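Single chain ahead, written as structure tokens, the form predicted on its own.
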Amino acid sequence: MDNVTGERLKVKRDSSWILDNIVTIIFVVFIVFGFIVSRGVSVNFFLNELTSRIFRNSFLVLSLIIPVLAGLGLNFGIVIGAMAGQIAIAIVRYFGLGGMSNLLLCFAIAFPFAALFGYFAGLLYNKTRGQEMIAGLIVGYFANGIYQFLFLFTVGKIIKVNPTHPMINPSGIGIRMTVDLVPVAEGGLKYALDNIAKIPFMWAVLIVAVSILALIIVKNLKSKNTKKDLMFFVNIALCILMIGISVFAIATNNSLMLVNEVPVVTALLIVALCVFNELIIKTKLGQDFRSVGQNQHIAEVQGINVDRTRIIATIMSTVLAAWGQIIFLQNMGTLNTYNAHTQIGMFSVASLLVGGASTSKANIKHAMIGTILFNAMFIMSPEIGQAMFGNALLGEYFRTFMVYGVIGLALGLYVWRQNKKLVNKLDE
């Protein structure tokens, strides 16, 4: 009887693990399938594309963690933060400013705009408790209308500008569809952050793998739990494997050393945000976030100002999203004035969900794994479309399907699991 019960519990745990990670598993299978059917995709091409996308997008995805912690769910409203970042870049470029010092000026200008937008969004979320994700979508669409009006009509009509400026439409009203951020060497913002310092890709892999291995060992030594699960040994093995591959590539100077160099400062900013997200949980504010996220009524009884805490979480997420958009655009090198921000919320939320997050649980591991897998899917989609159907455009359509499908599947599974838990409690 004990053996039968043990087997049932094991099967239940395995099935629960599969359900919890079904979206991640689907993406891993899709990427592996892409490599099998797409003969034209080399490892170097894949890694070149993937690394540039990871450093471009990670900051934006990480900006979603705090609202989840505070019980606000997936903050689709980071779109308004992206708009704040674009407003800052437009102001700086209009005055012809460039270089790293003026990229920092972009961060400084974006801060008050994003904080103000986040404050108003937080007020709205407090009025729409339980429907924050829908409210975030709507506020993004509403803010986009104001943004379009500002850049299409107000600039030049109400806000007087130089009609011959290269950023301004020939009519003298509105900003052009595309604004070139110009390389730093020519007095612009393009790669202002990325080009400060770079290291070879395999050296970066070696540093990251050694750092993660050291972190796992330190956590293990501090932990009082002597029993290790399977994932502990899997993580150790993966770190050792990556160290071995990187050391071999460096020693033999093979083709992997030709992969694009890693922007050190951009990577350090992403690491800094990861550390910030970890450390803030240990502060009084972080504990308030967690308490509010778990149960707002109990948090209020404990003396926590729930509304204020939720607004702070929204402001922080919006400001981080504004900075993330600035990092994104300096890497792209152009400002697509009216479209650059439109899909930021969807893509960032989808990336987080691909990593295994839900509306009530998200961490750094979810964000980074999701960013890697989601962007790998973007790279492989057109290749699969070309290999299977002779038309890369089908892969482009498939991307859109995957984005909305991931969000729908993840949210549907989350609601199903929550309902199942509720039924089990009632049966007990």
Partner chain sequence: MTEIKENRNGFKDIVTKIGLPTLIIAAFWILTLVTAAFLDMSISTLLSDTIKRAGMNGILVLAMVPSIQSGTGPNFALPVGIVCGLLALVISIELGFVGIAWLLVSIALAIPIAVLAGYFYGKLLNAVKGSEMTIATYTGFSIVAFMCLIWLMVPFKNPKMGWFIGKGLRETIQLDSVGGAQLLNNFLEFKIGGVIIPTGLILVFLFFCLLMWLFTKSKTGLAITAGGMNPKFSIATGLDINKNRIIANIVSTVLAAIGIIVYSQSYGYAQLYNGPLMMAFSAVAAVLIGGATASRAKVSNVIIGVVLFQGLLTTALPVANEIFVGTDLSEIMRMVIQNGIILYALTQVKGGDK
Given for the second form:
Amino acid sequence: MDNVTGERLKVKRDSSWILDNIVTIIFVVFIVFGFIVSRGVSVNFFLNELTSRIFRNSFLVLSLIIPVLAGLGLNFGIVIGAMAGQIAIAIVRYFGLGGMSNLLLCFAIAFPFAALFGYFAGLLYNKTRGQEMIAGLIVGYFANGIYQFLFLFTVGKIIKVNPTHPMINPSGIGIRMTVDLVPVAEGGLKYALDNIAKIPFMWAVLIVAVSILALIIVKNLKSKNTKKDLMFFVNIALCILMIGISVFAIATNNSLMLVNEVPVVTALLIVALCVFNELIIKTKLGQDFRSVGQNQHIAEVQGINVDRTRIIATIMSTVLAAWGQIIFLQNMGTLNTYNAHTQIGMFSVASLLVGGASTSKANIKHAMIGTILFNAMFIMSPEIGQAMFGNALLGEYFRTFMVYGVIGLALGLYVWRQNKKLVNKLDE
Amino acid sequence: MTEIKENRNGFKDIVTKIGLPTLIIAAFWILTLVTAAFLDMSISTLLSDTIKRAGMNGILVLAMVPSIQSGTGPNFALPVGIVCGLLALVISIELGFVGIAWLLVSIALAIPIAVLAGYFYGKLLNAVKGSEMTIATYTGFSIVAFMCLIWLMVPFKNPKMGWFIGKGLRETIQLDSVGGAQLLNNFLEFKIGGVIIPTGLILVFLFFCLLMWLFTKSKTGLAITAGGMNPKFSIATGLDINKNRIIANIVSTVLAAIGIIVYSQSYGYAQLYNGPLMMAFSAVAAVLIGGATASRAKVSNVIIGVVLFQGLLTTALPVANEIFVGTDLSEIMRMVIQNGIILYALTQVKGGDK
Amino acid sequence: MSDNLLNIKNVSKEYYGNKVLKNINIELKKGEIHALIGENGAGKSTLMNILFGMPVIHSTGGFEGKIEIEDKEVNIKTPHEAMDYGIGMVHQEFMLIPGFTIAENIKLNREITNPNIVSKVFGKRYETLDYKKMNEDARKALDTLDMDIDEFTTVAGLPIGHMQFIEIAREIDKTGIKILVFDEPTAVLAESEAKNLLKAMKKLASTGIGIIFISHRLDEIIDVADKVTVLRDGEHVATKDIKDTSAIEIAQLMIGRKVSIDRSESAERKTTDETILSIKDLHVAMPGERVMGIDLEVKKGEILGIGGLAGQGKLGIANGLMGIYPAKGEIIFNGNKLELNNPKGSIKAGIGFVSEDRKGIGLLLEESIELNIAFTAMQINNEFLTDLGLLKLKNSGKIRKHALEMIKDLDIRCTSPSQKTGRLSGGNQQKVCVARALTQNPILLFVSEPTRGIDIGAKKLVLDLLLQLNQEYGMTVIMTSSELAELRSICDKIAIICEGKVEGILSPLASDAEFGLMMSGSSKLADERSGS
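Structure of the form predicted together with the partner chain (previous: the form predicted on its own):
Let us now look at the entire complex, which starts with that chain.
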């Protein structure tokens, strides 16, 4: 990943910085503006909301990185991965299983489903080369139809179930609109992961800030490049500031210590996925992803099986999304059987784009920054609507507009600049 | 022996000529109709509904023709035109028009608004060549979300469309209140053997089909088609492809705007807010079912497609309800068919080279 | 036991009954540079496809004859097997990924990996890359070529000469490389870069690698090769030691006389002294056919031929003037300045164009013959229209009438004027293109590769048609073609384009050697000869 970022910086230096980061800038400005106008939002409320959302969504957003590397663009099709996750949860809950071990069972059950779905999606993407993103979006809608058929009809009609089971509709056919996942203490899945271990928020900030600082310094010592740019110092200063704030809060036990505790195991899983994404790039497979992503024709000529590589990337993304959805749902505590998956493709893609990613480049930094900014916008939007116009609904509509708009803007800008580059090349 | 062979060839020719998706959907529709007959349902009611729904969706589907012909692909940003139509429609109500005047003023207002919107939308598409479909989809989504803000904030005073409390417009506006419901449908309406023919609606749809057909035979229309079919040829012939793509998308947007007004009057309600969000997809599916591809479409594709698709949907709903009581199988079927056909069309798009 | 690395013995190849290679014999020794020369379509690329086991050979029925490597007969079925036998190719177009470092490119799909815990379970593809070893290997390969550029530099932005060397480095990094094929390696290089490359080739040869050097540049062949083999129309014309031959002889062998030119030299050719088109310093950015500074004068009423090898820029001239590819330069046409990059302007000024890319640019394959014929005149000159005020509708009656006339005049074989052009044969498609150009009433007609992909009978018809247009209507014709014979059969004079410039203008009756030398950019050598 160092390499990818390295390239990015080198190539981009000559183009306009603002245009590169326009989406990120818009979001930062919007959130800051939100804090200024809406005095009603307490820092603690904001941080509570934000942290729980970040832990819920990061895994899903991170599952988008591999397809971008492999040149498939943003995989709107992770919706089908989410469906696989929900199938697994439905099965596990039907048999009344719960607790940490059965959450692992969910992961295991989701795997073959997601792998199969991913395989089909990969085949489709190979047939719709160049239009993968719209195909991914539509395949989500298409699969949703089949998913509903499965959950509403086959359950009870073809698949024999106990008609009086609390998950099943009173008619004995189909699964209910909402399924309670039941807290772990009562033998369910709710917080099965989150509640294993928790630490105070400020301690978490301290740990994260220290590790990032350590990472930056170690990376810097390793690279031979002795010239340090401005961002390097800004990053270090930010880390030190965060360390300062958290140490102060812990020492004085001020109001920041009242922010909800954060789930350690979920955090560790997210970190593990980050590490996985980093490591996969350093393998032969990862190099093939990158080769295929940069130029399919050359990769093919050099003997890389392009189609297979793209399918593997899609399968990986789909499986990770399935697991991400399971993490998401154990935190939510209820399964919205027919709605929980429909939006996650778009929300995750929007998050990644807000972090500064594009159709052809995405890394962990983009995913994490994007998740934070996107969810902050989500929290602030109704507040701004309330504060500015006395109408929270307006804020909610605005939020939807931001989601669609950000995807449209980021994708559109990317294609536009790509086309312009092509024209310039011809002019040479 | 030879005869059989010839027959087979003949069959194959028919399949390639009409197109496999069209045949499958047609067969499926006939199957549901037969089932309906066996279930003792009123076929004439089903056919009446089919005709009505085909007529009301027709112009929206027709909007696909110019954009596909110009090479920008199916107009996934149909909501751009739709919100223009809706805007014109509510302005016309706000200005106090009722009845046929309301309809005419709505259309008259819709055209300039849609021309403007279509112009900028066409410019956008020219900037993002190669990814038109994806960008168009999100342009459509964004505009719908943006208009949600407008509907909520617009300072219109007419009580027929406001919330009972607070500012902004209602989610669904009853057109009864302005005497706008089924205006066209009722014009010269008659019955043949129990089947209701909404003459006015059908005439309007066919009128626009005729206009569109003439347009494809005009100098500009031919230039647009050539640009879509073979851009290199068009450049060599001295055509301004970008200009033609813009014209095509203006026409498409205007048709969408008029289409939603005709749709709303037949439906009896104008649906604001998220109503138009997914409308593009069913229109795209209809034209594809009619035998169009992502790069070629004719007026005949529109007529065949909208009748088959709407026919299947209207027939399948009661049939499915009869067989699977208390469920919404037809909505699921719509999702699978509609998106399945779009996916099929996407796999046929060229230019997916490595 | 000879010390031959490679023997190509009696190799022949047919594509669908069409013999494209006949009894080719080539021997390549260790450390030898063997040049391969021939016009387009002489069979060079087919021969290389056989050597590399390309799928196109085996899917069309394989080939006859034998290939031996180090005197052992081999059966190469895939490019991968060719690699295993130690055969490498330096491609004309670079197979480099710009975003990767030099080392990553050299090791593309041959990365060095180390096993890790995961890979032990899931397999080799999950092994970790060993960047250090990859960089070391890359360094070694670069050192062999005396390249002192850092192996961890990204390829994007490097000069073209460097990229060529990285391609070579990739080949010599492959273990056991014995035979290296260079396909027109100097075509994209500047002079000094080309010199470096030739030096590197000599150095590689001195280490024992056998090199096959495909080039059209005679001076380079004379400079570095030990032997030269000339192919013409799929036949093995000759193999000579360089010390026993000369550029002039090679050029002569390369052109030969394919068919007797039936040039009916008519006395009443009415060329004038009046210049109708004057081109000054024309540059055209047509990919693969770049024009880099052409000056040319065309007289009213003449048939000017433009010839040259593929990729030298001859096709770029017409495409540039018609505004299809970005162009700059000073053009005077019919007494007026012609604005470039404006296709509409060029057509309006009275220039017709029959493109070399018949199916890509020339026709709307899914539309009818009649519409294709009328299309340009309708769009540009507003002909064949009925004006309804708001809409201008096409006038089907007028179009049909005109199409029928054209079909008769040009003898287009079709079922009806409404037949789709995609269903016509190549020759008839070409006639439709000509008919469309004529419908515009042009003063000057560009015709590019008019006989490409048409059978022999139709070829003659098309050429006769051009001659007829010129003689009966006094139309000036500029015909661009890769087939020298057809240029020589109807043109008044022939401009030979080499490396984007006019190498010289010859009479159609000039000798083969003169044509050959000019096409390979060695007209200097010709001057020397005539001087001596």
